[in-house]
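Coming up is one lone chain in structure tokens, specifically the form predicted alone.
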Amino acid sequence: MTPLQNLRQDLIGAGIAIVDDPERLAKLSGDYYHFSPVLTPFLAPKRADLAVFPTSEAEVLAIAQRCVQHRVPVTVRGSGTGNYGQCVPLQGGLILDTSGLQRILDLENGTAVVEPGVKLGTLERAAQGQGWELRMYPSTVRSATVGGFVAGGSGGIGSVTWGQLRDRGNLRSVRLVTLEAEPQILTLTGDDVQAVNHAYGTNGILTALAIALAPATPWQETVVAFENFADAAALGWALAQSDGIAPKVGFGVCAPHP
């Protein structure tokens, strides 16, 4: 048998669920590269193989050992809301989709701690019921992945004032499945974080992250209609650097005079 016949027989024996079905497959292999009329030729053949939807960071670690023994490429993926291509399987292999950890393991003391699957938008929601707010998010906010964010994103809305995900203190620690002979289950903090910050899961599986919180405000929107750019970029750029004002975002769009 071929490997990725092995596999499959092997996580079935293993009483691990397993998607095969050709339309599935394809939907689970791509993100939204589909906006970049670059990537859409490279990307739109390549698909997987298999996929599993593991629910426990037990089952991600027999996935793992059984995916390095038949050695089966393993491409890690959430919601799929990013448009860069990054949860593409280039070589075929196995779709590890993280988005069935969705526990809310702890939230305390302006500390989120989640597994992957948990959605930005309902972590903001358990967050706010207790006094805190998501530092930052991006604007697939209802859809998008705590752990696809992490893995895929850099900043977002609140960036502003918390910065981009990679600055310190953002994401305060993570736990992860290493693929080798024998996997891992790794525990990282502090600035080893950076190890797996926006690395696509291509040097570990996350399993939980620790992301910081900030005080939850009632926030006001304000849209102000500008004769130029320069002067709209100004006024951004103003409210930014105030000290009087806590900006959460701030947008800017260009449109010609009818």
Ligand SMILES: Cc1cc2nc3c(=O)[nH]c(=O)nc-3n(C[C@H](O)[C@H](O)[C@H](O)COP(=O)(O)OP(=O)(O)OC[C@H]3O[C@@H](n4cnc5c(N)ncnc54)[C@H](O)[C@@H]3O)c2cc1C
Second form
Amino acid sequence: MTPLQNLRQDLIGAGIAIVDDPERLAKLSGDYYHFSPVLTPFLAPKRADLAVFPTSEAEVLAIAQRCVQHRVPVTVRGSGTGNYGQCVPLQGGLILDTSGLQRILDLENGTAVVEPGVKLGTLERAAQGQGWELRMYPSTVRSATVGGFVAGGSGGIGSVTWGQLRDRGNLRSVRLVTLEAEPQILTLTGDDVQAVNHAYGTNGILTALAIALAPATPWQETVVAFENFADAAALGWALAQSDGIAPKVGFGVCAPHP
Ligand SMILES: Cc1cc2nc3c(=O)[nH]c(=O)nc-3n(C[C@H](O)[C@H](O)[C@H](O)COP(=O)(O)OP(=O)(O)OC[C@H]3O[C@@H](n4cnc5c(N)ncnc54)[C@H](O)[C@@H]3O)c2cc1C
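Now show me the form predicted in complex with the ligand, since the one above was the form predicted alone.
Expanding to the full complex; the earlier chain stays at the top.
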């Protein structure tokens, strides 16, 4: 039997549900790389052979152990909103989809502890219910997951105040399952979190994350139109530098005159 057949048999034997329907696998094998005409011809044909949807860290560990044993590549997937092919299975193998790991474990004292598949928008609503909000989120906030944002994103709305995800203090701690000869569950805190921050799931599968929140603010949106981009950027810069004004985001979009 091939390594893949052995893995499939082992997973089924362990009671872990697998998906191998070609249509679903095609969907699970892509992200927003198709924004790029350069990446599309390389990534469009790539397909996983199987997908799994674990619902607990114990299940993630069991899957990791079997993939290591049979030497089948693992690609971790959040919501697949990454826009340069970060969750495309380049060598086939197994997709580990985190959508079943969606418990908010703790939400106290300005820190949220969550499983990786929690949607950022869901967490934002839960945090706001307790007087807190996310420090930053990508424009894909409604669909992207916390795990995918930390492993594949960088910053976004809120970064004008709180910096990037990689800035000290934004990501407090993580738990992960490694994919070494004997997969382990590790907890990283302090600067050690940087080993997995923005690492695209290449050195482990995040199973829990503690992220810092900000006090909730009733933000107001204002749109100002400018004749040229330089003026728009100058206002954005001035606002970002004004200590007495709390900014959430400053966007400059310059449309050419018809
Ligand atoms: C229109 C658009 C706007 C965007 N705007 C922003 C923005 O403002 N800021 C920004 O930073 N990004 C932005 N992005 C990129 C992307 O949406 C974000 O990075 C998002 O947070 C990814 O989340 P996801 O759940 O979709 O992750 P996925 O795309 O599923 O995964 C992203 C990466 O993380 C890995 N991963 C996922 N879950 C885990 C896990 N549990 N353990 C280990 N690795 C894991 C995947 O393997 C992959 O490498 C944008 C994308 C689009 C299409």
